[in-house]
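Form predicted alone, single chain, as structure tokens, below.
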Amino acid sequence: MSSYTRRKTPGNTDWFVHDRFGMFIHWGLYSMSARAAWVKKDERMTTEQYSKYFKYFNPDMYDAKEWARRAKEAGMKYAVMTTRHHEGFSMFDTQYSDYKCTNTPAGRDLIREYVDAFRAEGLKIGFYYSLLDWYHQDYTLDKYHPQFNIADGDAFNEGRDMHRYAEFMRNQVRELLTNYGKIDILWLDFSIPPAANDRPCWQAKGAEEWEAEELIKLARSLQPDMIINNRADLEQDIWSPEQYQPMEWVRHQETGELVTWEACQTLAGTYSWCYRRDEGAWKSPEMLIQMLINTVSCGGNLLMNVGPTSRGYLDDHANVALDVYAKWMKYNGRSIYGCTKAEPEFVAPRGCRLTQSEDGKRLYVHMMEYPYKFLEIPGFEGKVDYAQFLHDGSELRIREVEIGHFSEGLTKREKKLVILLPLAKPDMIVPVIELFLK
């Protein structure tokens, strides 16, 4: 069994750290701009200017079954979809707002279709829900609001009441956690850190403003088996580093304990969470696979985002990336599912990353850089019973030898485990060696 102990969480994250790989889906009115999920803020749009997207939103090619099929083929075990992003538009048939998908030309509950399709494929269901809302009449001005530095803050906030807004959020979360069956993840986003130069009318928003304790209490009462992230400014189950790759297991800032964490990333190199028509900085196939491997080798999960078009289909870039994952995971998923950071006694050779099965019986060497003819692994002597390529189960011969080399005129000998490799790299972006330990 793994010797690593994670910080205890309110919810049971055992399934989460086993499954390791999920699909993030950012989809909303902003997809029509094809520029950014934050386009309303980035371009300082008023609600009236933004209303054109509400008027014409019509995802006539939306096929949730196809999305679910693609996610499953790619090796993803769960999904998290935006039910409402910062724009305040609900992708579900809420009773508490008219600003919802059923009042657009879409005319139907888009979240219902997502839930039914992904559940039918055996994938776990996650809901993203924004704590920010740039549409609601009670949401007050802050430094992330589209009208920041444009509207007079005091005048803008007059008559607005964050207590009423917090109640509105609870009502919507109650709907989401009541009307769609079992929900596995609630992914809240996000709290606003304070700044020294904030005026009172630009105040930060955190647990107090969201009335987060009451919100979380409600959520857990409705879905006791659900896990929740930490972005409501209250520690819960999942830490969620965004758009960067930790190179070590994420630790609790105060106690130093290992935490349950998930890196959320986009397919593009820029900050493109939604469909971006003119995007040019797509991650390479090598980077896509290496990010997944690196994350699991550090004890984490990867939540990879796709941004459907406003018509509701996944574009060619997203499908190419999903194909990359599908081909690699079909043969190498065993080095990801149920795996975690290798025990401290095992040190990765140069250009490699290690993962280890939770029962400790198998070690996986991911060769980011394919070596010439053989792989030397010091410290593994006497510990390996059998070696094979994971993708085809073909045997790799192993030797425990003393390798001599000259240094300052003296011959030094070092004992190492050596794995003999074919000269030609297998047709895998990252070949994986499976070591069965004694």
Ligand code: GLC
The other form holds:
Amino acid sequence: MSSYTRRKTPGNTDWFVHDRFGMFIHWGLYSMSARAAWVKKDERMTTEQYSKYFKYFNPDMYDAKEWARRAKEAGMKYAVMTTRHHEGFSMFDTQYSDYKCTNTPAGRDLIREYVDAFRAEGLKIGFYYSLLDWYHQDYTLDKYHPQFNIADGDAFNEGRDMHRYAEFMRNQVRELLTNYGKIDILWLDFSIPPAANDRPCWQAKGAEEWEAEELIKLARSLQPDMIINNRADLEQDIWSPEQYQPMEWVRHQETGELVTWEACQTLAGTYSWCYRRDEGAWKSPEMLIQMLINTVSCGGNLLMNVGPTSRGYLDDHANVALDVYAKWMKYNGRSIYGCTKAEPEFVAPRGCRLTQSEDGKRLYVHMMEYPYKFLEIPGFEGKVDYAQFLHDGSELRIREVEIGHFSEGLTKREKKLVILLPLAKPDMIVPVIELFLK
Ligand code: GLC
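Starting from the form predicted alone shown above, please give the structure in the form predicted together with alpha-D-glucopyranose (GLC).
And the full complex, kicking off with our chain again.
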């Protein structure tokens, strides 16, 4: 058994740390800008200027079943989709706002289709829900608001009431957690700490302003097992480093305990979460695979984002990247699912990353660099029963040898475990050796 214990949390994270890999989906009116989910803020648009998107939003090619099929093929086991992003537009049929997809040319509940399709493929269902809202008439200014810089901030805030806004959120969250069956993850986003350069009309927003305790109590009462992230400024189940890859298991800030964590990442350059037509910095296939391996080798999950077009399909870039995962995961998923950081007694050889099955019986050596025909693994002597390539189950012979370097008398002869490899690297972006331990 793995010797690592994670800090206890209120939700059920057992399936989550087993499944390891999920799909993030950022889709909303902002997808039409093909620039950024933050376009309203970036370009300081007024709600009036932004209304063009609402008027013309028509995802006529949306096929949630196709997305779900692609996610599943890529080896993803759960998904988290934007039900409402910072722009404040609901992608579901809410009774608490008219600013919703059913009132656009889309004319349908887009979240309903997502839930039905992904659930049918056996994926777990997550809802991203923004705590920020750049549309709601009760939401006050803060430094992330599109109108943050207007001269008369006080006039803007006049009559706005964050209590009413918090109640609105509870109402929507109640709908989301009541009308769509079992929900596995509630992904709240995010809190705004005070800063020295805040103007008086800007309001920092955290647990108090969101009335997070009440919000979360409500969510837990409706979906007791559900996982909730920590972004409402109240510790719950998951830590969520964003566009940042931890290089070690994330620890609790105060107690130092290991925590349940999930890195969220984009397929392309940092910053844009939604479809970005002019994107140039796509991550290479190697990087995509390595990010997943690195994450699991540090005991974490990876939530990889796609940004569908405003017409509702995944573009070629997204599909190519998902195919990269599909090809690799089909053959190597066993080193990811149900795996975690290897026990401390096992130290990865140079250029490799290790994962180990939860029951401790299998160890996986991911060769990020392919060596010559020997892979030396010091410290593994006497521990390995059988070795094979994971992708094709082909035996890899092991030797425990003493290696000398033709300078006898000078060198100490070291006993090492050596795995004999084929000279040519197999056709896998990162080949994996599966070691069955004694
Ligand atoms: C940030 C951004 C938001 C994005 C989220 C994903 O908090 O504000 O646009 O959805 O990260 O992690």
